[in-house]
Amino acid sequence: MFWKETIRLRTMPVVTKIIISLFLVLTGFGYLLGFTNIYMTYNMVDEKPGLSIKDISLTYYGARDKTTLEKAIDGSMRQYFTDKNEQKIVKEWILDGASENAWDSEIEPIIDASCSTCHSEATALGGVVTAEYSDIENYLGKNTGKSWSRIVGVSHTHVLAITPLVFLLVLLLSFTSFPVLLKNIVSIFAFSAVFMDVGFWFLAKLSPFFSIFVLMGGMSLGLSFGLLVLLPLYDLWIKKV
């Protein structure tokens, strides 16, 4: 009987296999795409090429001898700045004690040139406007990292977008040849990863010492991205019988 057979992934008519494989690849392409924004996102924020664990903790936690606004141009934000000598007299400008003369006079016209495209009043990117003064003001705090709602807000995003993807990668690997204990495994893992890439956010807000999980809950996400995307295509195209 048709309910008692065991569909294959390598049993489906070509079409359909090329088209699971191009859903695979284009899958495993976007997360490189993601993993690449990451990377250029912080990479610099310690202002030293490379992610590392110190990336990690002063996006986390924050670097409580900085403000936010230094923190952010040193970091994220230094990249948008026509040339390092903008940059350099805005961090001057801070650690002069940020005046409002010299505001008016001299960094409102690098600071409208160089975030006004994202941190306009009308476009306000993650809720941050740079437009006036005023505005400017509530970055010149401690900077203790992202913040609790910026968090959460990125938490709702991610889980949201990745847990349905995993999902159905979880299930074409369902239909794969391979043993139902390695199966079962990499499925697990992959859930898994996912609860511990976002988990680890939350607790390095609290402590810089979980800055290295964070790291290890992203590769674990990594690995099992790749695991969920080259398995199915190795059994489409390679395993034998």
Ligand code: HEC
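Residue numbers count along the first chain shown, from 1. Model, not experiment: these values are computed from the prediction. Compared with the form predicted together with the ligand:
Among Leu173, Ala193, Ala63, Met77, the residue lying at the hinge where one rigid part turns against the other between these two forms is Ala63.
Right, the form predicted alone is done, so what does the form predicted together with the ligand look like?
Since only the chain itself is given, any partners or molecules it might have are not part of what comes next.
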């Protein structure tokens, strides 16, 4: 019968099974690294440890009651001040209207000492320079979160990298001995998850209401990777016919 002729992962030579397993394990490991990276980058945005809806809405929609500079020194840039008091001085300066006079007399030395290793004209990490008042002025506008160009930039690499990977994993899944219905559901769910994961970034930029969907999109993608890696591994080594 037709299905007897179908290639099955589990009937392949042991070396091939090991090679496929290595691919699956490395992919799973890569996903965990990606997740750790996301966690480390975003968990402190709201000044509290742990990834939350608030972190997501501040990242995409922004803190519209704050300037970008204030958000930065309250969040991930706070650690770079040589002491707490200096952070407070700069914060008060921002709240007082961030005048150029006070910058020259009081603020510039603090920023030079704490921030110039990464934000001088020469280093400009993240494209950010904090050397002169005219540079700082760029960050004194209302904080509206990640820019559209940044979101488009990140989504295009994300989609183009993840889609072929998911396709390969779906292909491997199709050569397992699981029921066709299960394979179809997992495969379609995984592709939808890629779509949701990225799609909700755009919506979350429009309204904080969608932040929770960003979290759900991310979790769906995580679940998909889990299933796409573990199901074939299970089929290769553990599942009885």
